[in-house]
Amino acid sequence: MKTYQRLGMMGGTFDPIHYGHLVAAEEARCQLELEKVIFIPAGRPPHKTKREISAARHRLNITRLAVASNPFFRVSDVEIMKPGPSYTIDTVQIFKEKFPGAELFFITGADAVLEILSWKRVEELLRLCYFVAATRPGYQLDELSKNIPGFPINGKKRIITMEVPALAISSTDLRRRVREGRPIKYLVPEAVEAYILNNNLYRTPTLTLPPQRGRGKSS
């Protein structure tokens, strides 16, 4: 099995994956010389429970075609294939037993790790592994620490701010305008953009999730 320094985990519903994702795992594989960015689509996310989430199948299928042409990612469906809730700290527990000797950096949005101090058995996850919190255009990085008082200093050292122009881009718009008629070209890859229209998403409800409780990862 191949051995890494540096790697980086992004975690998310990818419903649907678009460009200010891949551009944010780019970004970050190149300012913080990650040999390789595994994107890793959620199986059931506990903390999106309140709106309608598309098949899991389809979120693997699309995040890979998304990541396809790009020899530094790699996709990963380890939270898809296991039953349950997704929590962040089950899953980088599993890559820091696979790869042991590696320093593991996962890459989310601001918004998400504004919400770190609710997430489950957080303390332990800053051990385990950096966090690279994306930021749009605008977003002031301060808000970060005026926002976690509280938190440890040894803490917020372990959290990476990195900011992402293309990150203007949301998935949740993307559904909006599939579900309008309007495009979506240029927002997403030519063959994510495809497999949307082939496979009907969007246009009508898709599976609802149970509620569960705790948070796990951001999108």
Second form
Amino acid sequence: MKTYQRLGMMGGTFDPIHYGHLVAAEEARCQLELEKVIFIPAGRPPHKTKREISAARHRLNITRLAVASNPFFRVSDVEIMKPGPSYTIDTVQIFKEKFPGAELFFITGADAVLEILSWKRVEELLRLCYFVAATRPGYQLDELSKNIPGFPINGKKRIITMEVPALAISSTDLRRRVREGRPIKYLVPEAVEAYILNNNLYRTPTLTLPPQRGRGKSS
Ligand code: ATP
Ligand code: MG
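The form predicted in complex with adenosine-5'-triphosphate (ATP) is what I need now, so please give it after the form predicted alone.
Zooming out: every chain and molecule, the one shown earlier first.
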């Protein structure tokens, strides 16, 4: 297997993947000189139990379509193939074993990094990988750390902030647009738009499920 020194990881529900994700990943790749960025669609995300998520095969297919034109992007199905919810720390550990010696850079939006920093095993996670937080212009790590009471001591060294221009795009808004018959053109790659339309994704209102009990975050 090819060995890597600097690898990007981008986890997400990708329901659907959009240009916000792709721009953030490409920006991180260039700024941090990453050899590859691996997109990892989530199986059953622990934090998204309130709505029905599209079938894993659809999310995997659109992620593959979205990254196909970038030779530096890859897709991993590790989380999708695993039964039950996946935790970031477990996935990062799998990548550490699979790519020994590689520095790992986990790319997220500023919203997700705030959530990650509130997890229990955050110190361990920060030892295993760097976090790259896509932020709005002018929104720096100091702003992020102010919002976290127990900000980890090694946090500042391991969290890299990066400004990206396409932050206003979200999957939630895209799903709503499809449901309401509004355009998603120019917000997602053309192949993703075609796949969504051909497979009738997001046409019906998403179901709200009752919150799941007794399953706290382990990471
Ligand atoms: P949803 O609206 O369903 O939460 P989303 O657009 O936030 O979807 P996710 O799959 O939840 O997409 O996000 C995966 C990762 O991409 C997260 O780390 C998230 O913070 C980040 N992300 C989402 N949208 C953007 C964006 N426009 N720019 C940069 N990063 C983003
Ligand atoms: Mg999100």
